[in-house]
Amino acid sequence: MNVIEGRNLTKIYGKKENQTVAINHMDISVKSGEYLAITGASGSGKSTLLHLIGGLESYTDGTLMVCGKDLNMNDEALSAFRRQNIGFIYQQFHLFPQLTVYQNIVLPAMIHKNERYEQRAVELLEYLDLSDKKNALPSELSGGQQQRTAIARALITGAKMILADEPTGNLDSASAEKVKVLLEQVWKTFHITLIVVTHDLSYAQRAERRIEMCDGRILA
């Protein structure tokens, strides 16, 4: 079963002579539970594709089905869909500096009114080796610990899919390796679909499948 089905998918920024075609009539399919790496040079459309799949941006033309839903929906429905189905991990951790580790993790679940968030948060803190950092602020964490917090936040609502945009790009080599291994463990343990955008070809080779992008298209 495919969790992502995109046909003739197109994303254009700007108008007329100032147009930029970021995604160029792309067809893409991703199986449920697959671990996919997306590579390509800067400006090839990797992050734009991830944003389209995650419903963070709208597409200009074509069709896109994610988790059985057409993403051509209104903003309110799209926000609810994201909270229920998709977790995001970024190169910059995007943690709220004034909130503790625990508060950062549970925030999406509280918005979604998930009644099990407290129990799940405790389970994730333990699973990700963050229990002793529960009340710490992001400024008191290492880069690796901040990214583990971001991973827990992505998982708190029971997301079926994790979209990771350069998740190790802001880490030293030792911390990056730990995050790579952790994401692989998360993929296997929680039976999620994992899509990682990366410039690191050695990292991409660890995925089940790799696609390379150039000028908004998938290279054959």
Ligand code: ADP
The other form holds:
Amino acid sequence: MNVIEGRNLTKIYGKKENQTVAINHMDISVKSGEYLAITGASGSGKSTLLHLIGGLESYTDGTLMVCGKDLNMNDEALSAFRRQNIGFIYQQFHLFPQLTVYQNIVLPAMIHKNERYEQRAVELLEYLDLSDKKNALPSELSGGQQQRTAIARALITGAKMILADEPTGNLDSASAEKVKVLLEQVWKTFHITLIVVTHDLSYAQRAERRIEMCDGRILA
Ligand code: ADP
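Could I see the form predicted in complex with ligand ADP next, after the form predicted on its own?
Whole complex next, starting from this chain.
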């Protein structure tokens, strides 16, 4: 079963003479439970594609089905879709600096009014080896610990798809390796679909499948 099905997908930023075609009539299919790496030069459209799949932005033309939903929907419906289905991991972690590790992790579940989040948060803290950092602030954590917090946050609502944009781009090589292994464990343990955008070809080669983007399209 395909969990992502994009046809003739197009994203244009700006108007008239300032237009940028970020995604250019692209077809893409991703199977449920697949581990996919997306590579390509800077500006080739990788992040835009991730944003469209994750419902962070709407597309200009074409069709896009993700997790059985047609993403041609309004902003409010897109937010609900995102909260229920997608976990995001970013290069810069994007944790709230004034919230503790625990508070950062449970925030999406509280917004989603998911009542069983407390038990799940405890399990995730343990699984991600963060139990002793539960009450720490992000500034008191290493880069690897911050990214593990972001992984727990991505999993708290039971999302079945993780979209990771350069997840190891801000880490030293030892921490980067740990995060790669951890994401692969998460992929196997939770039977999620994992999509990683990376510049790092050796990282991309670990995925089940790689696609390379160029000028808003997948290279043949
Ligand atoms: P990549 O992730 O491969 O570096 P992006 O998806 O970020 O590529 O960008 C693809 C193209 O779209 C680039 O030309 C970029 O400048 C443009 N772009 C991305 N986001 C915006 C935006 N919010 N407004 C205008 N242009 C954008």
